[in-house]
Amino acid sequence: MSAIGVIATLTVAEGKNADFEAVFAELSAAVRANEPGNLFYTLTRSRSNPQVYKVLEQYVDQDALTAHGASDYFKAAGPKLGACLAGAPEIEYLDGL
């Protein structure tokens, strides 16, 4: 089975990047702490609009997707985030080949 990409689009909203970038960073961490099957996690901020940020993520099959969404780190960091967004955010999901 191959990899599975993930990109997030999260439009934070004026005045809250500080708290939106703390959030993920501590998420970031507990990820890299306990997932094995995700091999990257990395947030991106827009050059043209400092509001806008990606989330790059990729995990080694659909198992390792499906616990970092079901993880208590993940489901606790979501409404913290969520107070952060201006509005809901996309995701993509990719097939590696």
Second form
There are 2 protein chains.
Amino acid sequence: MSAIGVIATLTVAEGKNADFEAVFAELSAAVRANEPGNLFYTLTRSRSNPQVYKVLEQYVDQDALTAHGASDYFKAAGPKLGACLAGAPEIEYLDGL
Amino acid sequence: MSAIGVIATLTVAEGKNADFEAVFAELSAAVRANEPGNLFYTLTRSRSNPQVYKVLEQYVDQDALTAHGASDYFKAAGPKLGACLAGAPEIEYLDGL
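Next up, the form predicted in complex with a further copy of the same chain in place of the form predicted on its own?
Full complex below, order starting with the chain above.
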């Protein structure tokens, strides 16, 4: 079992920040309530570009990350988050140590 | 009071990975033991370049981040970590939400 880190970089369209943050808040509450294998799921915003958000995430193992992506609430949030974005998300997977 | 996220990207010199990871393990244990204002301090490694490490960090506020940087153990770790690096660290500060 190896932990996995994720940095998800999301660029939000101008005028969509409040919508994005509301959808994300609902998603992160569901993650916290349902995923014992998620260690953190933390939304941050760039100081140099207020349209750029980075989600810092850690999972106890690949199974936990797979369960996250397969959850109903994650799948439901996808189109709602996507409607707020100015481009494709960049997802970086990192090996925990 | 606003949370602060940090992504610290550290490029380790070839052959120094074990030394780096040992120094970091000591530092992260000290952070966990002494910093109630640190929410996580997680070492990860790039999957595309095994010399590149990213530390995912979150603090409850600026005071907690300042206390981290001012701690004796952080100052002591600096030169030991620096001796393992192939270049200057890149530190990105992010606003928590």
